[in-house]
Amino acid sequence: MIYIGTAMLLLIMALNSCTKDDSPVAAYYEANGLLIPAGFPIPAIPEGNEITRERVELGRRLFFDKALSRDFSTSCASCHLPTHAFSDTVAISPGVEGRLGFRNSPPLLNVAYFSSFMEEGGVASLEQQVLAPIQDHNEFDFNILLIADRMKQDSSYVNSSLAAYDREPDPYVITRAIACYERTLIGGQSDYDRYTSQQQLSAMSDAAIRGMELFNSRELACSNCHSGFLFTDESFRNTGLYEAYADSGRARLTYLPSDRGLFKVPSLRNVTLTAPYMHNGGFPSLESVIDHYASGGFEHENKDPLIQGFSLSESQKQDLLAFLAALEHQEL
């Protein structure tokens, strides 16, 4: 575990200071008031789905359109609320006919940087991920070909599709436009970013600074998994949530007993906006999450050895919470 002292912190701040990038991706973000934050890399954009205004606007419209679901009841935004870092406020989100989904809706802010999707990591791209809720019985319960048929009945959708991809609405257009829009959902303007990347030493409170030191301490070891600019290493781990898991986690993909109960480490950016927590929304508050890790969790054959438990005073817990609050994007 790396302890961030004053000298190291000043070095990080110097290295992460704002620089202008002249790539086409950065140019699109800048032209639309979506500057890539200092300390964030340029997102990887797949060939053939380069970002353009037309594609983003089409994707935005589709993201909020309930016509993507069989009964016109549910859109992507129904479970990914912009005011909550594009996550939901309930443990399990309802889909068509009020059917409950399978897992807690993850936040989509900064999803452009992820290398895999779903809790078990079974989807390799945002374009592919778009298909998952459409086909799911408890979410949209629909067929992407029928969504395209609906779009073709609306001349404005046809015109937007032609402008964006030079083709009429079809699965290619739907998956790529939504993914293109999601890649613009970038947030890195938090008090933490102002403190570390923008050299605003007053941006974080004394409590948040103490909490950051706890977060990076050997005793808590939070940053062993919640590392990097997104505060996740994107690994898959069993954190001792249960002795027996109803959801097999990564084992759903690999069928390996050693992967049972392993779930993707989430980003902690905007974590104060995304309650309830864990893959099933089982913890209602960050306090309950901290209490779980302090306890060491339940014993399980696949539990990560880093989950050992620790002791915190009430004031230290409040400091840790203050640091987590400092990761909240302020311009949603």
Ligand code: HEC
Given for the second form:
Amino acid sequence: MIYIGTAMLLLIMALNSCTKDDSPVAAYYEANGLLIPAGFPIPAIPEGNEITRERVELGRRLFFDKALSRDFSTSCASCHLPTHAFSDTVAISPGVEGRLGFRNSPPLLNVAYFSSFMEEGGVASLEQQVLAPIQDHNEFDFNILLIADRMKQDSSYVNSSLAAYDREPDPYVITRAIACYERTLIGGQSDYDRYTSQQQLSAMSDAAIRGMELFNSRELACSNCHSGFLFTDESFRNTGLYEAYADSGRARLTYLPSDRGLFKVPSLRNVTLTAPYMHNGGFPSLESVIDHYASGGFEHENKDPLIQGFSLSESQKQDLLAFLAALEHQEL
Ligand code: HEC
Ligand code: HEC
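Now that the form predicted on its own has been shown, please provide the structure of the form predicted in complex with the ligand.
Next comes the full complex, this chain leading.
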């Protein structure tokens, strides 16, 4: 219940800021047809990396450029597909030489709003996050200084870099430009948004409305963790996926036994586009995710007390699926 209160408050604050805000951030979004959706706050932008058209364009080019990887085989977009809310369609995405990591590629749509990144939450900013795939043996297996060298051999990159940050390509420019681009990936035009923030009461089907009630119900408890305008409270929880987790989740960062098997609560926006699911892509479909929650999961010393199991009729399950589908972003 507390979470629903917070969500409402956020919504009201956001609606206010939407109509009144004339900050440079809002102005940038507006000037580029990227209106911040009703119900969404203005993203926080770190000092020194204000959004400008030159920076976003440079970041976009880098995001899609395979020259960021050692062997020119992989770009950020190889694993974060624009057609899938910037996630991937396979459980584990291949990096250079087809090497596989151990986690599922998360969607990047609305990543501007997160306060920590990666499953264990160990990365504090989008700028910092850019270094992870570059150095990762299973992703780009490369070195950011060598990426800057490659860019310097291309005069259009040098010119864009000077225009964006008034300096030649270097790690400062690469990390900031990509982060700037990622902050423009905002999606809040779903049937759910039209229904709640824009009061178009026909935007959601009756089935989806019944599904929303189930989602918010005490028995299913989904909205206790998947709360707020992004449907995540950004906490770390153990959902009882395994008796013994191969990936220890948040404990990789904290080394605390009580953090074993805890993962960041993911946003459920666009979840119909981001299969397969969970940190390792272990569930192929939303049906299988719901079956997991209904079963109450496996016993684990850290399993969250909210994961208790419940029973749903087939038509209630379809309602819940209809609600999740109503969270899909649609360009208007
Ligand atoms: C080989 C596939 C692959 C490539 C290439 C890749 N990523 Fe990722 N990305 C992932 C995976 C897997 C994760 C989850 C990692 C984790 O939690 O440990 C991730 C996580 C992220 C996150 C954190 C999202 C969140 O919700 O916490 C961001 C941001 C991100 N990637 C951006 C990028 C950018 C920018 C690039 C290019 C510079 C890139 N990725 C390249 C697979 C990839
Ligand atoms: C105790 C907090 C909690 C509750 C309650 C909860 N979830 Fe989750 N949910 C999570 C966490 C944490 C994950 C990620 C787990 C992982 O990756 O191992 C997750 C993952 C998911 C995913 C997969 C998303 C993706 O992109 O991989 C879906 C879908 C989902 N939950 C829907 C629901 C629904 C529907 C309910 C109610 C029946 C629910 N959740 C209840 C915490 C919770």
